[in-house]
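Take a look at this one chain, the form predicted on its own, written out in structure tokens.
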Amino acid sequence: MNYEGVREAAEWLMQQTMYRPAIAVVLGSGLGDLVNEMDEKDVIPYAQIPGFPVSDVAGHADQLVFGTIGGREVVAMQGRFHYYEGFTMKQLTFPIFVLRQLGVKSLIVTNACGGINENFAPGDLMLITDHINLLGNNPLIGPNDERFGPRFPDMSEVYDRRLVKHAKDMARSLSIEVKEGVYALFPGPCYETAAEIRAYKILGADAVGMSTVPEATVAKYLGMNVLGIACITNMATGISKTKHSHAEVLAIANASSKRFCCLVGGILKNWPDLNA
């Protein structure tokens, strides 16, 4: 990753907003309504930010939203970038590098995905406990700049156990049922075949999707605390009795948005002291 390019984008953003949040949220397809919970917002389109790519996927607004939730400063990525769009791994994770330079220490990364675990159902929220990268690529491949992070970062706990516990406690207090599981990254843009899903199930995946892992990997590399929340929008191929469509994904994500926003809002308002 180009350090100077990252710094240029971060310094440009510092001139556009007075916010210096320690927490960022990446909002997946159909989950962008969280920004409606934010107060005193500064909205900055990706197209205006130096070096930021722009997505054309339905359900992504393509903007950074700075504001407060429960008095806590937060920045939300309302829309993300995907490998299947033709972006390089460096391009689609560029925003995470920039957020870290802005002072973000913790990342909540969310997505809409397919359920492999047959105890799940469309509309369920799943806390990600680990992931499997099935992409055959990694955002950290290439020259390493030690100003960002180490050459060989540890990935034994990508998703912070303290934040998973905090999310579970918050869900319980809000009477919101949550699942837990392993998320598998599939390149897309086609949905998976039934044979692929059978293989992923053997590998230990509970859900499958086309995002999240690159951002989480980079965030961990940069020393950030990561919490992953997936919205199960459909059951995967061979488990589902119907064919897949992006419209179906967005419809279920939108229907789950109220519970999702309630949970994430509660998590943010009661954010734990991770230095304790």
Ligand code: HPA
Contents of the next structure:
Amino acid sequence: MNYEGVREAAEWLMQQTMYRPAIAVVLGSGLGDLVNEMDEKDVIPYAQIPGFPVSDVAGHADQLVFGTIGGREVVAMQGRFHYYEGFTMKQLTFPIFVLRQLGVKSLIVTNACGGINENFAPGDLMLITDHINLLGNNPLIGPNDERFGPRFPDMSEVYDRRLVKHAKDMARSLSIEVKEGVYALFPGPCYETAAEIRAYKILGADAVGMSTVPEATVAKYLGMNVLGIACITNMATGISKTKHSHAEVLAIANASSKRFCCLVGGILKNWPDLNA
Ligand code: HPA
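What would the structure be for the form predicted in complex with this ligand, given that what you showed me was the form predicted on its own?
Every chain and every other molecule in the complex is listed next, the one we just looked at coming first.
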């Protein structure tokens, strides 16, 4: 990753907004409503930000939204980038490098995904406890700039256990049911075959999707605290009796959006002191 390019984007953003949030949220497909909970917003389209990629997937607004939730400063990525769109791993994680340069310390990554664990049902929210990268690619491949992070970053706790506990506590106090599980990254854009899902299940995956892992990997490398929240929008191929469609994914994500926003709002408002 080009340090100067990251600095340029961060410095440009600092001229556009007075916000200096410590927390960022990446909003997955159909989960963009969280920005409606934000006050006093500064909205910056990706297309204006130096070096930012631009996506063309339905359900993504493609903008950075700065503001407050419950008085706490946050920045939301409304729309993210996927490997299946043809972006390189470096391109699609560029925003995470920029957010870190802006001073963001913690990242909440969210997504819509397919359920493999048969105790799950469409509409469930799952806290990500770990991931499996089945892509055969990694955003950190290439020369390493030590100003960002170490050459061989540890990945034993990508998803911060304190944040998983905090999210569980918040869910309980808001009477929102949450599941927990391992998220497997599949490249897409086609949905998986039934045989692939059977294989992932044996490998230990509870859910499968086409995002999140690159951003979470980079965030961890950059020293950020990561929380992952997945919305199960359908049961995965072979488990589901019906064929998949992106419209179905968006419809279920939209239907879960109120619970999702309520949970993320609660998590943000009561954010724990991670330095204690
Ligand atoms: N597989 C992969 N990605 C997905 C799915 C799925 O079943 N549902 C939503 N995103």
